[in-house]
Amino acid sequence: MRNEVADVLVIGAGPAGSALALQLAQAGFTVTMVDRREFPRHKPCGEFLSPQCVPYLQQLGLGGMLDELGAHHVEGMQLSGYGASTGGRFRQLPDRAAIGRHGFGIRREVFDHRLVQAAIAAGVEFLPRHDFVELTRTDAVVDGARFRDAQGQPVARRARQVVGADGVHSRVAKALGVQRRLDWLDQFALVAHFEGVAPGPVADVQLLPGGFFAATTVDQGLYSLNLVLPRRALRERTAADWDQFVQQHAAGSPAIAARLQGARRLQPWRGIGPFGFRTTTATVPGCALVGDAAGYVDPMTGEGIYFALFGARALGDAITAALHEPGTAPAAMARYRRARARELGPRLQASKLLQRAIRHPWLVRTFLRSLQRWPRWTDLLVTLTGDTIHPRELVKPSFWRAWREAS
C-alpha cells in the first residue's frame, strides 16, 4: 500500500474539484487530485455555463478555452409552460464591461477534461478509476484517504488539507455524516444529446407539472436535453421506453417538440438524481468540501458551474492562507463558509424557491404572463440566473439607475 503526502488532496475531479486543484499548483503547492472515473467520460448534466463563469477561468488562464472548444455563444432563455412563453437576454450593465452578454453550451465530457488536462499541466497528481473508501485521522483531524485502484489494490494518500469535491452524491460528505437529503426535492433527471437540431441563440425552459426541460445547443452544434421529474413520475411511467416517455412530456411543449422533430439521439438516456441535499457544514478540521459535494439543489437556470467555480475560487484562498500560516486555518475556514453563504446562500434558496413554485401550475402561468407583459423583467430575470447580479443588489438604488442603463 502506497502511502504518499502532499499539501492538498482533492478528491473529484469535476469543475469544481479541477479548478481547485489547478488553483493551488499555481500557487505552488502539491496536488493529488483522485477520481473514481477516467477521463474524458460521460457526465449527466445541464451543459451551460453562465457569464460570470468566464472571470474565473480567466484567473486560471483559461480565459480562451470555451471558444477553443467550440462552445455554443447562448444569449438568453426562452421560458414557457401552461400555453405561456416570454423570452429574455442576458444584459451587460455599464460597470460590469468585462463580463460578455452571452453564456455557452458545452459538453460536460469536454469541458471537464480541458480542466483535468489543464491541471496535470500544472503538476497536478492525477489518479484516475480510484474508487473513494474512507478518510484517515490523526488526533480527530481528517488527514488523508484510503481509495481501490482498477486492480482493486488499496491505495493510500495523505495530506495537509483534503478537499471532498465528489460531487451531488458526495461520499466525502457522506463519510464525514454532514450531508442531509431534502426529501421533497426528489428529482431525477433524463439527459441526452440529439444532431439534426438546427442551432438557436437561446436556451430552452419548458415547465412542466412538478418538472421541466432544460435544453441548449452545445459545442459541435448538437442539442443538449434534460427532462427533470419527481421520482414518481419515473415509478409510474407506462410508456413502452424512454423515447416513448420523453415524447409523452414533450408534447405540451411545443418549443421542443418542433426541435426534437426529425432529431436523432445520439446515446442512451442517462439518467442521475436525486438532486437535493445540504450540508450542515462545509468544513471539519483538515477536511472541506465544494462544488455540489458543499449542498445542491438543482438550479433549474444552469447556475451549477458557476456554483462550482466560485466555490473553487473561494476555498483555494482559503487554503492558501491555511497552509501558508497553519495556525490561521480556523479563521481562513470561516471567511470560505461565510463567502459561499453570502453569495451562494441567496441563489440556492431562490433555487428552492423556483422548484416549489412549479408545483404549482396556476402560479406559473401568471408568473410568465407577467412577464409576456413587461419583457425587460424577463431580462432581468434571466441575467440574474447568470450570475452577474446577485438577488442582494436588487434592495439598491444604484442597481436600478444601472439597469436603466443597460444595453
Ligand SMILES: Cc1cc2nc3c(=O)[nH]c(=O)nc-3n(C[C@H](O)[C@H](O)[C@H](O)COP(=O)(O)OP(=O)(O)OC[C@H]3O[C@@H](n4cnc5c(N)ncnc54)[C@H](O)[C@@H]3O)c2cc1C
Second form
Amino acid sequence: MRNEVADVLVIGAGPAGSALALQLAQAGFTVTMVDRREFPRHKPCGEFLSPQCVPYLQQLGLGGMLDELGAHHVEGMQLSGYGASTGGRFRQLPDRAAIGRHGFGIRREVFDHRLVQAAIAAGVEFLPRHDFVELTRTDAVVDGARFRDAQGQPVARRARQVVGADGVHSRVAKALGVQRRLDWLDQFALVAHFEGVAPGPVADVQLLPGGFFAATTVDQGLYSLNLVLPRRALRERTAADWDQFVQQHAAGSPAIAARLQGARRLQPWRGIGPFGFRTTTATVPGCALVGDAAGYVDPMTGEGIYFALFGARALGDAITAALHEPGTAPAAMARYRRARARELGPRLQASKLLQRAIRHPWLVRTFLRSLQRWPRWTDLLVTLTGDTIHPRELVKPSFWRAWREAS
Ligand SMILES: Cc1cc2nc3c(=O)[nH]c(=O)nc-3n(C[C@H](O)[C@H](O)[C@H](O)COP(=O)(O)OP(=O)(O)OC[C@H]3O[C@@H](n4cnc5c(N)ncnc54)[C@H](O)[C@@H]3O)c2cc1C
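Now that the form predicted on its own has been shown, please provide the structure of the form predicted in complex with the named molecule.
After this comes the whole thing, all chains and molecules, with the earlier chain placed first.
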C-alpha cells in the first residue's frame, strides 16, 4: 500500500466521477481517480445530453466542449406509441437565457473520454484498468479502497474522502450495504450505433408494451439506438438473432422502422440491465456515492448524465467544505443529501410514475392524443425532461407567467 493519503479517491471515471475529480482538482485538492476500463470506452446509453447539462460543464471550464466535439443539436422529441404521435421542442424561459434551446447527441466514448482528459490535465492522478475489490476502514470510517490492476496485482489507495462513482451496478454501494434493487422495474437495454440514417433535429421515442425505443443522431451523423424492454422479453424471445429481435419490435414502430431502412449497424449489439436501483443513503462516514451509484430508475427521459453532473457539483461543494473544516463534514454531507433529494427526488419519482404508466396502452394512447391537440403541452413535457424546469415549479403562478413568454 502506498503511504500517501490523497485528499479524495474517486472510484469510477464516468461523467459523475470525472466531473467531481475535475472540480476538486481545480479547487486545489489531490485527487486519485480509478476505473476498471481503459478510456475511451463505450457505455450503453441513449447518448442524449439535456440542455441543463451545459451550465454544469461551463462551471468546469468546459462550456464549448460539446460543440468542439461535434455533438449533434437535438431540438426536442417525437413521442409515438400505439398509433398516436406528437412532437415537442425545448423552450427557453426568459430568466434562463444561458441555457440553450437544444440538447446534444454525442457518443459516450467521445464525451466521457474528454471529461477524463480534462481531469488529468487539471492534475488528477488517473489509474485505468483497476477493478474495485473492497473498501478499507479505520474505526468504522472508510479511508481507502483495494483494487486489482490489469495484471491481477492488488493495489491499495487511501484518502481522506472516498467516492463511489462506479455506475448503476455500483460495487461500492454494495460494499456499503446501502443498495436496493427496484424489483418491479426489471428491464434490459440493447444499444448500437448505425450509419446511413438521415440526421434528424429531434430524438425519437417510441413506446412499446412495457418498454420503448429511444434514438437520436449523435456526432459524425451517426444514429444511436436503444431498445429497452422488460427482461422477460429476453426469456420469451423467438428471434434467431439480435437484429431479428430488434426488427420484430421495430415492426410495430413505423418511425423507427423507416429510419433503420438501409442503415448499417457499426458494432455488435451491447446489452445492459437491470438498471432500477435506489440507495438507502448516499453518504456514510468517509464515503459518498454519486451519479448512478447513488440510484437510478430508467433512461426514457434521458436525464442520467444531468443527474451525474448535478450530483458531482453538489458533492464537490460538500467535500470542499468538509476537507477545509473536517469538523463540519457531517453537516456538509447532510447538505449534499438534501440537495440530491430536492433536485433529483421529484424527477426520479416522475420517472417511476412514467414507467408504471407506459404499461397501460390505453393510457398512453389517450395521453398522446391529448398532447397532439395541445402541442404546447408537449413542449412543456419535453422541456421538463430537458431539466431546465423543475417539477416543483409547476405549482407556482410565476412559472406559468414565464412559460407564456417562453420562446
Ligand atoms: C440503456 C440506457 C440508456 C441511457 N440513455 C441516457 C441518455 O440518453 N441520456 C442520459 O442523460 N442518460 C442516459 N442513461 C443514463 C446514463 O447512462 C447514466 O445515468 C450515466 O452514465 C451515469 O454516469 P455515472 O458517471 O454515474 O456512471 P457511468 O457512466 O456508468 O460510469 C461509471 C464508471 O465506473 C466504472 N466502474 C464500474 N465498476 C467499477 C469497478 N468495479 N471498479 C472500477 N471502476 C468501475 C465504469 O467502468 C464506468 O466508467 C441511459 C442509461 C441506460 C442504461
